[in-house]
Partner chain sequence: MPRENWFLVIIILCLALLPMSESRFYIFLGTDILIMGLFAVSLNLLLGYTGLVSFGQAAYFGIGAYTCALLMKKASVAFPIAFAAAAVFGAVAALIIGFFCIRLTKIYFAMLTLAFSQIVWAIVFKWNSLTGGDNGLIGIPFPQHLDSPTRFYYFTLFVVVLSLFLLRKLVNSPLGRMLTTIRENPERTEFIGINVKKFQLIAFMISGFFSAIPGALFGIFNHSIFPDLLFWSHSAEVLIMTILGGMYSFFGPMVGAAVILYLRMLVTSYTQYWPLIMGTILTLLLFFFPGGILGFLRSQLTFLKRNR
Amino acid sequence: MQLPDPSFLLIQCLSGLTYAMFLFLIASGLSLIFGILRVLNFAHGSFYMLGAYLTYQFVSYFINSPAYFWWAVLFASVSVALIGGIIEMLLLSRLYVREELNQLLFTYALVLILGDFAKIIWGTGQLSISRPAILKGAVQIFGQYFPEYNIFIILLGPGIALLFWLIMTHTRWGRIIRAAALDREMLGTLGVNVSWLFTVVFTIGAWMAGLGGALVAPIAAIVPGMDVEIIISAFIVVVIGGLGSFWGTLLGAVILGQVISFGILVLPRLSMVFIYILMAVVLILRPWGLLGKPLKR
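Take the sequence just shown and give its structure alone, in the form predicted in complex with the partner chain.
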């Protein structure tokens, strides 16, 4: 077998990294919600999908404005956040007293409902939007072209991660959220309005998923089914990295992005298998994930 060209490998690595940044956005929202609400939100992928579809929609409204894409991203992600917040406030919050399985089932029902809503509104065909004007070009890396937009995403990912981390470590809300994730019984003693905290956290999580979907819209096909595809990957990222571990989620996303990106060269259509094998190995050897902490009894 001939060794592939190194520049090709680099490009492959970069496209894996691009995917990883989307995964990171989705998975850290998922992990945040799980950490505080103890709800495994199946509908997180649906929020991501809605983010993409709504961006498509808003782009058509704002098309005459010069920065139409960025307006669309803003409006779409905020709309998704609002939808998430409303669902949490009106419905999900009523299920906290029940067994965990009920919450899981409800978020799964949301997947079914939102998926069909998207089909009814936007049809089953594949939609797409073009990349924003300032990032339309491509840069040359060792003779290969790589889109500027992807470079932007790769740089944005760590930026958001850093921002998120700073909020979590340096603000009152961040500290409350971290304390709550570690020990839920402490919540009552911290003097916070718990149901309000849950709504806020769920809204932020939904916003991150919506943002991920909005940003992916120019470089991926907007189709029904993108919700389910991403949610399983996001679950795996969170589990591999370690539930509730912020840096673990980042690491998990990067690993998954690379494995998918290179796995596709070995087994087209089945690159996800490597991920499942990886997840099985991690869970068997280190059940609490690569950077997670073992649960206290």
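Pass me the form predicted alone as well; I've looked at the form predicted in complex with the partner chain already.
The next block holds one chain only.
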């Protein structure tokens, strides 16, 4: 049996990293919301889908601008953040005192509502946009060509991870958010507006999902149902890395991206099986994830 070309394996690895960085953006927002609000947000994938659709919409508005793609990404991700903040403030905040099942049912209802909303506005056909002009080329790596846009995504993921780590560890807001994850009642007695904090955290999580959808738009088809597909992968990532663990989410995304990339290469028809086997092994050996901590109730 002839071994694959090392340069081909490198490109396959980079493709897995590209997918992993998209997963990290989605899953980190999901993990952040759970870590602070203790809400498993099934609608997080819907925010990702809205980010992709709104990017398509805003591209048509800014098409005559030299930086039309980046303006579209900015406006789409901010719009999704605002939608998420409004949903949390007006609806979800009323369910915090109720059982977790009510919260799960509410976020699942949002999946159905936002999915139908997208079909009404943009239809059921496939939509797509072109890559930004500055990143339309490809670079040669050991004789193989790899898109510049994918390299940008690979570098963007760790950059965002580092930025959030600095915010969480070196700013007052970061300390407040970490304190809320440990003891929200005590934080409230110290004079912090916990309700407002929850809204801000949910808005940030929605923004990260919207940003992931906006950035994936040039390299993936924008179609109804993309929200369900990505939320399943995002949940697997946070299960592997550890629900509520930021660096665990990054690790889980990288692992899952590589498993998918090389699973398709080895056994294309069974590539998804490897993902669930990996998740099952982690759940059996370390139910709280690779870098997570046991949840205290």
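Numbering follows the first chain given and starts at 1. Definition used throughout: the rigid core is the maximal C-alpha set that superposes within 1.5 Å between two forms. Since the model is a prediction, treat every value here as computed from it, not as a measurement.
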Would you say I63 moves its Cα by 2 Å or more between these two forms, aligning on the core? no
I need the CA movement of L267 between these two forms once the rigid core is aligned, reported in Å. 3.2
